[in-house]
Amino acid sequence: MNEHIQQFKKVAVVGTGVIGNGWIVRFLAEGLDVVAFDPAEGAQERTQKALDQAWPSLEKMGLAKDANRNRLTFVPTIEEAVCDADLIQENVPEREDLKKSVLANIDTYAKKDAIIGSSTSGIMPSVLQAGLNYPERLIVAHPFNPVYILPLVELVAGNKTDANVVGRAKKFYASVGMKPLIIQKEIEGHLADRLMEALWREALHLVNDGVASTEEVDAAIVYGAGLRWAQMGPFLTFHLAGGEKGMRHMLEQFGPALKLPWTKLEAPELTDELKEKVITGCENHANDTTIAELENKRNAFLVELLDLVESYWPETTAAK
């Protein structure tokens, strides 16, 4: 077992959800033991049934030697799930309310010495902090769906955090597989979210004004630019365009077409008429293809990309 994983040998998820089921699975195929708490009706049958779904791309791309889905509890309450941990992982609902007071809960019952990491995809951690008694072990840690499969996860430090605590988690979740990204500066959204938001406001826009249909929008992505940024990211894929002289040409080239009126910045209004445009758009291309399908098309695809981008880049800036 990895040396710096060993420092943690129990963590805890509360709120079980998407992210938080998510959660659970890296962290058992990891082999640490997990607590979990959500009072919601029927969360235990859901995380089983999360783990069914997901184990079988886990197993193709690797467990670790102590990896055993019998090494995850279920408790009645955040007091018993939180208060041996040795870093908890909070996953409720996108409410700045419920969110603070889910974390005050956990900050009373959770050792001293244990970190908190909050899967926030938006809210920044020094409004988190506020109202907590030990606020400094307090850190943003949004990771992405499929959390047992994409390696990234953002880590922000609010005005109060500990900077051996941005230093520990940086360890800890690299020791579980990912590939930590420490966000300079806190702000609504973070990095990756308002990068993907620009886009989605850009799609609806020209799903509204009747330019494509969703599939055609998936189409742009699937068979033009996200195959490149799946390799290189949209800066050193315009630094490619520039030719021989890279960015510089680029910048002198295309760089006075960043004027134009080609992109929308605010998002549509999201009318009935708009959404009966996406959720048909969608149905249409899933075709008859279930949910359930399409996961498990998308974690084998993403289990293969992840192998081909690693052996072009094994070393990363989010890894370093």
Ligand SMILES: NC(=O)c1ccc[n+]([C@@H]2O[C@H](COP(=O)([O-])OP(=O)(O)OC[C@H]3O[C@@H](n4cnc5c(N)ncnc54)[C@H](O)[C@@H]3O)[C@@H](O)[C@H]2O)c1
The other form holds:
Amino acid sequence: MNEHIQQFKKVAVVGTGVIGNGWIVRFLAEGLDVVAFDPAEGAQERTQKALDQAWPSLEKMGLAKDANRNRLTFVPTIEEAVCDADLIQENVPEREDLKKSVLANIDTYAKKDAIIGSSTSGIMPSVLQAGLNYPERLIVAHPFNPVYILPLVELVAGNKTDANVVGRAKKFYASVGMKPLIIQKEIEGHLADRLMEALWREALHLVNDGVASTEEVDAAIVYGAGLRWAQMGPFLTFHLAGGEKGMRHMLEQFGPALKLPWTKLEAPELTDELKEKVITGCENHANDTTIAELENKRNAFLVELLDLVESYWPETTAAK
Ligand SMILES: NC(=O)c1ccc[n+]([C@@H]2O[C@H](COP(=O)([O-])OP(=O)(O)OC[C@H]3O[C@@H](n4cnc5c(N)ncnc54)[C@H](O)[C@@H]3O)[C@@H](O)[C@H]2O)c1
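How about the form predicted in complex with the ligand, since we already have the form predicted on its own?
Time for the whole complex; same chain goes first.
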């Protein structure tokens, strides 16, 4: 067991939906004790189902020596969940008022030196920590679904976050097999979701305008850019698109095209018609395959892909 795991023996997961359960699986697979709290009826059963679904992928990726699904305890109150945890991961729905009230409870009951990580996709940490008594220990730790396979976690400090907490959080998340990326400046949506949002907005326009079906948009990514992106991001990809002179030539050649009104910055109105198009598009694309079957397929693919990425790219900037 490494030193940082030793410092963080017990973690609490507050809110056990898609993301909370993803964290639970990752933490258990890394050999930690996990305490979970979610007031929704049937939450515990849903977590067990999520564990059943994900555990085979984790076995394939390699479990920590002391990993054990039985090291998870569900408790009936938030106080019991957080009172002796070394790190608390908050994953309640993306509503500022709800998050603030849950974080205020965590702040009341958590140990003073515990780290509070919020999974928020878009809210800035300075907003979340504003009313806390001990705001210096709050940091945004934004993961990606499925949390137990994808290594990226964006760490964002608010204006009251202690620099020491950023360093400790970075070591902790790295110790559970992740690639922490410290975001230099807080903004809504952090970094990766800013990029995803731009693509998502454009994808909705293409479907709304009848340019493509949801399946065709997916194909355009799966067989093209998506394959490249698993290895290189947009910058290095375009560096190669410029021939021998790399990005210099790329910008000379395609730079002026940026001024063409190709893409739409405003999101389309989510009308009932657009929603129906998107929903039926996805359901037809999935055909009779259930969500659970699709998740299994995705997990198996990602586990193999991650091995491939790491064999080509053993050191990523995120981990430095
Ligand atoms: N879904 C994603 O792909 C994704 C990715 C990264 C981050 N996130 C972020 O993670 C957070 C959770 O998202 P999700 O997709 O897991 O949502 P979700 O709706 O699947 O789960 C939220 C869970 O919080 C529980 N909850 C509600 N009120 C609570 C309370 N007072 N105390 C404790 N638990 C409570 C709900 O019962 C539910 O189980 C959000 O901030 C979201 O932005 C989501």
